[in-house]
Amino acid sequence: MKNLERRSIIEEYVRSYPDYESDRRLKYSISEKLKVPPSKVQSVVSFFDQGNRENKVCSGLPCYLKGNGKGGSSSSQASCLGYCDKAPVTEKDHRFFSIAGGETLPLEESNKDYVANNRQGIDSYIATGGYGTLIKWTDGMDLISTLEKTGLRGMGGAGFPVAMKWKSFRSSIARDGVLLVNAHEGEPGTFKDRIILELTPHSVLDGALLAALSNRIRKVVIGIKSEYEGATFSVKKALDEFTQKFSPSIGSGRFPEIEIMSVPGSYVTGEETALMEAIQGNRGEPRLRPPFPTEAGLYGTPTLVHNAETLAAISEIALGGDFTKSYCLTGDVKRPGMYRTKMGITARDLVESSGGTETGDLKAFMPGGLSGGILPLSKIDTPLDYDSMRKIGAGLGTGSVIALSRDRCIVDIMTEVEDFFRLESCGKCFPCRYGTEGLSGLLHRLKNGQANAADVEGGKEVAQTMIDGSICALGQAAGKVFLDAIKHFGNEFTDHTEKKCEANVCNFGRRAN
């Protein structure tokens, strides 16, 4: 089914829900209308969120540690809205809006107003060195030996290096290939490529150039969250700039051409097979490997995946200097925010200079949103890098650093973090499926003082069912989190066995002596 058709159905459906008495009736007379059978349309649509025809509190875990709850009658709850820095935030019919001294205040930066007055132009890109290796480009330049100099990784949360991924995708081409660019950021405490694309949105649209050109690639495909409709109106006003500019016939010269698409899905649509599946017009689900991407990712054809932020640092990289990583931060800090610096700089040093807050006030820290693990304040010190987490045994994800303060109860954080890959988990994998609903329950039974260690210990097998056999990242990461943080504070999971909570925050509220 092409992409068209997988957005007719979205469409068709939010856009004639309220007018139909019947919700079965409406799925028939889509199908008839698109002439697709009534179990695709069944299938799309049962995956891909329809919240939007409520009101949503985010509940994600910046939301939650600023005080946000499960929503109410009238609201339906959303993972995470992708505002994390304005925590805690909820949305109204498209509008945001952020909850301050008991206040609910639109959200300035979620409007298309604020981004058009302060997203940058291709003059004003342009003026700083922007596009200017693309306009010097010629047959035969190649920017793979200088990616491999700088060890440029992926920043999407892999960390896999984009050298060693453009000769992989080069060793299996055999026809023309796919540039996917994926936009479809939903952890908890993960905004940077929103803010990169509706700021500085010419530095991805560069980026994503130079690799196509790089690679002889024909056909773009920009993937953007379907919620950030601000990122979305910014860089089709790039194209059309850059069109203006330098191409009046785009994909027919010496550029590729070039498509941005508005994606529903949730979390999981993010993983690269599941954005490829919502695109191609199926459930968001997460492929099978092999075969990789790079051999037959987007509608079977050969495709480079790169995130939004990877390709900025492209830009810069292709201009002939180092490149800088946008960090989130989130938690119990006094800034929250993104912030862009070299790489490697330390969660102390991120969370003291940038977030304004004494680290000596935390208890833990997560260096990469949920999936890259949960860590006690003694790690503070190490650089926030790829294979500086590795050896400590996080993971630097996204960079989203989410900081817990002293007076945390872990069980009752990692309540919540369970719930979030119990909802996001598309349920296609066993492992999976079973794992984030043991592991949640688990969890909340703790709180409520109704578990002992031997269903402690059940979970850790769970958890390790979860690493070992998952398809994708998410039940990784799941299993992991969860290991790591009875590792680093197995004393409040046993507290919890004995109805005791030191945070003095769970159900049964004995504080422990």
Ligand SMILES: Cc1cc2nc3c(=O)[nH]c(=O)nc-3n(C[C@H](O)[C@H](O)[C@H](O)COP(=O)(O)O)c2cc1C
Contents of the next structure:
Amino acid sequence: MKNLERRSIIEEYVRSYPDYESDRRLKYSISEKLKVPPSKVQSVVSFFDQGNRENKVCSGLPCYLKGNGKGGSSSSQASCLGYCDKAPVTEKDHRFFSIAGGETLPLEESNKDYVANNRQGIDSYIATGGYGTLIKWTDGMDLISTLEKTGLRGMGGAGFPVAMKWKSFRSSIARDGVLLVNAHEGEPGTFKDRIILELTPHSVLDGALLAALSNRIRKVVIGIKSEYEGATFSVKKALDEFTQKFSPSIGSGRFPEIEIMSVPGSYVTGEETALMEAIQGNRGEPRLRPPFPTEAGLYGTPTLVHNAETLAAISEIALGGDFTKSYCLTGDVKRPGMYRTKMGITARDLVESSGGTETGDLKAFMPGGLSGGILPLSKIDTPLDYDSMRKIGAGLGTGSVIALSRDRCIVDIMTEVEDFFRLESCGKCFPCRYGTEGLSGLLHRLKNGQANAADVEGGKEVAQTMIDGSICALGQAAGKVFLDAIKHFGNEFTDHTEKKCEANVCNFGRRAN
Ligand SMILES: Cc1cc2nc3c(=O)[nH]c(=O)nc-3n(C[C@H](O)[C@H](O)[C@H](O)COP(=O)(O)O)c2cc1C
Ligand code: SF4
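Take the protein just shown as the form predicted alone and give its structure as the form predicted together with this ligand.
Below, the chain from earlier opens the complete complex, with every other chain and molecule after it.
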């Protein structure tokens, strides 16, 4: 049965793809040129192929909430284009557009000129004390105890204590390791790294150099998501400015060599080991652990991985101050955006300080993008920090709050969430591969009035298996957010098994889609 399915997929592909022959020839010529088997070329290309690159509709949750559909035949669906505060967003010929008041308007901030005119240059950065610690750096200096005191945790989603990671890296090897800067942001609701890299690139560069010097690292690789052209431009410019100012010490003597790479792929490629695979020219799939990246990371070398925002925080701390957190706010609020404040603001204060909600009371919020779970309004006064979130069974993730108003249907929202995870699952492990498929299918059936209470119970078992057995946090988060939704909004799931939708969003009696 499986072989038959596979054969029919290939037949269908060849039959319906008009350019199949030229595509095949191209892959053969790449295979000849790079001396790798054609099957390897096919495998890598198919992983990163994102359909129609000229015309994309963003289907991330913030864009869905503002009216974006799944894309028609002339456009393809993008999981997240990284402009969630300007939702709903589309992309055409590498240009981004936002739809406002029925009009499709070019997004000014996606323009390289905008970035060039608004980014902080090196002189302005130095005038605020930037690179101060780096300039004074002498052998024997080390930031680890300062970082331990501040309790800084990684801001890429996992929230791992920075000092602890440095210790683990040092216990593997103190020399010849690599620092990998993770700027592959791809989770719906999260766009902080893009803004930080575009507008304040020196803060990330400063932090990266400080982390490298503290850990005696001689090579830094900055992996930026390929769609982030403005961010890549800004970081390259920052490196040029730095090299001119402090030349010739970059790459020789005091400072490590720095390489900036534009890396394709979407959400899952932001997982640190998947990012390493993508950089090495393979499919962007997470690796099994152990070994951990600090033992064997990029090209098998001990690798310290940090999120771009974590490094910006390190540069702030090095100046003797505390660090700020960049929270993203989207969904049913008046002024979506990135808000820099002290760690631990509540979602209520975040929403209120940004102008309040769009349509009265909220029903729920997601504190950390799609992977931090979903919470009811009763938890809105919980500080948005790692420990407080963990105590209530949620995750801060990247600190990207998605606000959901009273008139939203949680089953509908969860359908979008699980569709995202299904689309993004790399398929390497079965709990995630089948689980995301199963939960997405179940939610579509619930929306269409075709699932009963036993199906929902079955979904809970699937979700638990995903949490227990998935290789990476994508599959685990996809299972957990489903269980969270049932825990806090179980009544809505029960309603749907009885073909009722309080929000009047679901259209019962349709065929499952
Ligand atoms: C599916 C998935 C996607 C991720 N995407 C990102 C990302 O885009 N950027 C990022 O820095 N970390 C991302 N992470 C977390 C990284 O694996 C890693 O924990 C992080 O880069 C470490 O840096 P930090 O300690 O400074 O947070 C992702 C994790 C998973 C499971
Ligand atoms: S959990 Fe999902 S995304 Fe992660 S390795 Fe398994 S299949 Fe891939």
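Please read all numbers here as calculations on a predicted model, not as lab measurements. Positions refer to the first chain, counted from 1. What we label the rigid core is the largest C-alpha set whose atoms superpose within 1.5 Å from one form to the other.
After the core is matched up, is the C-alpha of residue 33 off by 2 Å or more between these two forms?
Result for residue 33: yes, a 2 Å-plus shift.
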